[in-house]
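First comes one chain, alone, set out as C-alpha cells in the form predicted alone.
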Amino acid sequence: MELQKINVKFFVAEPDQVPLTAFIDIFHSWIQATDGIYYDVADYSHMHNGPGILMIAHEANISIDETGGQRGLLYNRKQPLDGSNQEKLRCTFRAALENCLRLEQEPSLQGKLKFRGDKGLFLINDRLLAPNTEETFLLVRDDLEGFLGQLYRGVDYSLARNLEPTERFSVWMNTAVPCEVAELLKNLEA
C-alpha cells in the first residue's frame, strides 16, 4: 500500500494545564511569522471532545485535538508525499514532533505544556485507501514497524489497531518507558 494522507497525534502529558483557547493566539502568531505557509485558524473549542483549535495550511493542518477526550497535537498531512513509505512516515512524524517541540518551547506557555513521546496515534485519513480492517493493518504493519524501530531506537513499543469499523484506520503506539519529543527527533536525524 502506498501511504498518503498520514496523520500523527502525540498526546499532552497534563491536558488541563493550558486552556484550549490559549492556542488560538499562539497559532495566529505562527501565521504572522511565516510567508503564507499557514493561513487560517479555526476554533472548535465549543465542541466537546472535538477537533479543538486548528491551524490550516495547504499541505497539512496542525491542531490541538481533543477527539476521544484526549488532548494532543494532531498533524494531518493533506497533500501527497513523494518517496517510499518509510520516507513519508519520517516526513510526517518529523513534522508532528517538530510542532510538539515548538509548542513545548513557546514562551507564552512558560513550561506548562509537555507532549508524551511514549504515546501516539497513527492514522490514515482516507477510508477508501485504508478501510479500518485487519487487511489494511497487515499491509501497513511492516512499514510502520520498520519506521518505529528507528524512531524508538531500541525501546520496546507495542501497536494496537483501533477495531471500531466505523472509524478511520488508526493504530495506537505505546512504549514501556517515557520518551521525550526532543529525543525522538534526534533519533530521526541519526
Contents of the next structure:
Amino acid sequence: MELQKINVKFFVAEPDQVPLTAFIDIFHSWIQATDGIYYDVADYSHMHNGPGILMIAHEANISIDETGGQRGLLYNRKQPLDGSNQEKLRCTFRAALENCLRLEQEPSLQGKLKFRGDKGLFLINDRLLAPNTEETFLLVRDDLEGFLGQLYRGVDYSLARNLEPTERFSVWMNTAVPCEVAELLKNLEA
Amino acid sequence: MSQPETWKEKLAADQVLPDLAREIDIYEQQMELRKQGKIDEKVFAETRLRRGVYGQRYDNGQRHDGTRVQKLKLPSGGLTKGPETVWDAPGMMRIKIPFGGLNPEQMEVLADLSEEYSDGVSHVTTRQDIQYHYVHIEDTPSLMRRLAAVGITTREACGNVVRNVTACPLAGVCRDEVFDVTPYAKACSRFLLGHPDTQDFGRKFKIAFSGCKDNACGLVTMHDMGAIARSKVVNGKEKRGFELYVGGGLGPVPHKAKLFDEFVPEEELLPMAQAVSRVFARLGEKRNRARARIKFLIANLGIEEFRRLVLEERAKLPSDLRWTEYLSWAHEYKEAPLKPAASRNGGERPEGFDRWYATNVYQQRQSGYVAATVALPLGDVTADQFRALASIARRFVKDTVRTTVEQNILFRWLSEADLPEFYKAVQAIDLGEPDAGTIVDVTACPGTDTCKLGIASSRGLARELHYRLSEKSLELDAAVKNLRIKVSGCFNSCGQHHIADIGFYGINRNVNGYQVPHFQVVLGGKLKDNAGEYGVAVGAVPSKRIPEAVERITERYVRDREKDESFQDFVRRIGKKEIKQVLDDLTKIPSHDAAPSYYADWGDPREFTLEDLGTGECAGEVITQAEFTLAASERELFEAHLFLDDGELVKAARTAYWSMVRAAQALVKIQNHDVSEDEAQILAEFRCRFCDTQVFYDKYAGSKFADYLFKAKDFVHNGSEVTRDRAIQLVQEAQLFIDAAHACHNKLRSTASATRSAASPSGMASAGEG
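Starting from the form predicted alone shown above, please give the structure in the form predicted in complex with the partner chain.
Okay, now the whole complex, with that chain kicking things off.
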C-alpha cells in the first residue's frame, strides 16, 4: 500500500498551561517569518473539541488540534509525497516533531508548553485509500513498525488501531516510558 | 477485484444518479480543458461557480502578513481558475441543502468530507447551505461525487442562477402555518435547477417559502421571489395557493419585495416562477453588476408593468407536465415520526435542561411532539459532532432534521418524552447550549476569515459578543434577551444585518493616519412578518468598541422603553440623533501608540489593512449563453478526442459532429435566445442566420468551415462506415469549425461593442438607465 495523506499528532502534556487563543498570535508571527508558505490562520477556538487553531498551507496544515478532547499538534500532509513509505513516514513525522519543538521553544510561551513524545496518533486522511479496517492495518503495520523502530530507538511501544468504523483510519502509538519530542527528533536524525 | 483508485470508480453508477454523474464528469472535463488553456478563465470561473466551487480570501496569490504583502507559494504557475484567482489557491465549496432538509446519511458524508477535503468543520450558512473552506479545486469532483451518492448536488450553489431555495425550518410542524410548504420548495428547487430559462441571469436569484405571514419563517420579503402559503375556498372547496412577492433583497441597497399576486394557485406556482425567470433573464441588467438583481428591474419598470410582462410571458409558455405532476404527491406529503407521541409527564430533568428547554424547544402543532434547536457556535459543527448528530437523528427522529437561516440545526418530530435523553445526547457532544434564537445566538457571515470581500471580522465580533452575552444571559432583561444580533463583514449583507434588531456591517475608517476596522450600527430591523422591516444605520463605531455599544443600546432600551414597547418602536421614538449621542464617545479610540489593539481586528493580531480585499465572485462574471454554449462545444470535442484515444470510432465521429452542432447553436443563441435543442432547428437557423447571410464566412476559406458541419451531418446520418482516418478527420474539422465559431462570436461582440460606444460616448449607459 502506498501511503499518502499522512497525518501525525503529538499531544500536549499540560494543556491548561496555555490558552488555545495564544496560538493565533504565534502562528501569525510564524507566517511573518516565512515567505509565502502559509496562507492563513483559521480560528476555531469557539468550538469544543474541534480543530482548534490551524495554520493553512498548500502542502500541509499545522494545527493545535483539540479533536477528541485531547490537545496536540496535528501535522496534516495534504499533497502527495514521493519516495518509499519509510521516507514518507520519516518526512511527515520529522515535520510534526520539528513544529512541536519550535512551539516548545517559542519565547512567548515561557516554557509552559511541553509535548509528549510517548503518545502519538498516526492517521491517513483518505477513506478511499485507507478504509478504517483491520485489512488496512495489516497493510500499513510493517511500514509503520519499521519506521517506529527507528523513531523510538529500542524503547518498547504499542500500537492500537481506532476501531470506530465511521472514523478515519488511525493508530495510537504509545511508548512504555516517557520521552521528549527533542529526543525523537534526534533519533530520526541519527 | 482490485481496489478502486478513485471515488468515480468506487461509487458505481448505481450509487449516483446518472444526471448528476454526467454533470460531474462534464465539470471534470472542463477542469481539464482549463488546464490545457482551452477554456477562457472567465467562462471557467462561472462554470465552477455554478457547481458551488467558490473563491476564497487570498486566492489571488498574495496576503498581507501585518507588515508586508507576501506572495504565496503556489505551484500552479500561471494557471488560474478565474480572473486573478490562482488554481492552487484554497477555495470555498458551497453545498445546496434545499429547505435545509438533511438525513443521517447525508450528515455523515458531510462530516467525512469536511475532514478529508476541508479543515474538519462544516459551516451552516444564512441560507441553509453548508460550506467548506480551504478546499483544493482538484478535490472538488470527488467531493461532488460523494455528495451525489447521498442525493446532494452543489449545482447552481453559486453564480448567476437560482440559489438554494430556502424555507421555514418549522414547515410541517408549525402551529401557525396554513400548510406545509416543504413539497413546494422541493418541487420549485428541482424544477428550476438547470432549467434553460434560469441560465441567463445578470445576477443571482434567491427564492424563499414561508408557511405563514406573521412570523419570521422564510424571510420572504427580503428575497428575489418569495411565496407565503395561503388558502381560499373556491366552489366550496379549500384551495391551496401562495401570496407571491418579487423584487426583495438585502445587499448594499435593501429593497422590500413587492406583492405580485395575493393568490397564485398552487398549479400556477412553477409556471409563474418560470415566467418571472424569463422576464428577468430577458430584461434584467447584464453589464452593471451593481444593478443587476431583479429588485432594480422591478424598481425601474414598476410592479404593475413587471406583472403585466410576467403574465404575458406566462400566457406564451408551452405547457410542461412538471408544473403539476408533483401536486398529488405534495398533498399527500407528510413526514413520519420515528417514535410515538408521548408527553414528558414530569419525568427526568437533567442539569441545565430547564434553561435549554425554555429557549431551544418548540411545541409542534402535533400533540406530543417538539422541535429542538441545536445551537451551533457561529454556525460551525465539527466532523465528530456532525457524525454524532447523525446518530442522534437515527435514535430519535430519523430524517426530519433541518438547517436554519440562523445557522443552527433543528431536530423535528422529537417525542416529548425523549427530550431529556435528547438533551443529554447533544450535551455530551458539547452542543447543548441554551439561548437559541436569543440575543446570545449571534449570526455572522464569514467576513474577513475567508471572504474576499470582507472588510472587518464579522465572525470575530460575533464570537466576542456571544462570549460576553452568554456570561450574563441569566441576568438579561427578557426584552433584551429576545433581541437578535446579526453581523456582516461588509455592506453586502450576507450576515443579514438589515433584519436584525441590532445589526452591524464592517467598514473601514481612517483614524490618526491609520486604517481602523469599524462596524456601522444598524438598528430596528425586524425578523418577524417575514423580515418585516429593515433597520437604519445610526453611525460607525470602532470594531473593538462594539461590545460596549451593544451594552449601551440595550441598557438604554431597558431603562427608557415604554410599557411593552418593541425595540423597533423604541428606536423610532427616540430617533437617530439621540442614538448617535448614546454612542458618541464610543466612536473615539486611543492613539496607536497607547493602545495598538484598537488598530487590529478581533482574533487577528495583524495591523488592520484593506490590502487583502479581493474581487468578489459573489455573482461571478456575466457570461452569455453563447459563451457557455461555445465552452460546451469545446468540452464535447474533448470527449470526442477521448473516444478516439479509446478506439471508439463511431462515438468519436458522432461526438465530434455534435460539438459542431453545439458551436452552431451558440452562435444562433446570439440572435435567438430560445433556440431549442433540436438538431434540425439549430442547423436550419444556423444556415439561415449565419451561412446565407455570410456572417459565418472566412475571408480566405470562404464557407469551408460551415461545409464541414453540413458534410459531417450527412456522414453521421447516412450511417457510413467510420474508419479511424475518417474519425480523425471529423475531430480535426470540428476543431476548425469551433475555432471559426469563436472568431465569428468575437467579431459580432466587437461590432456590438462599437455600436454601443457610438450610442453612448461615456460608456456609462446601463439597461437600468435606458
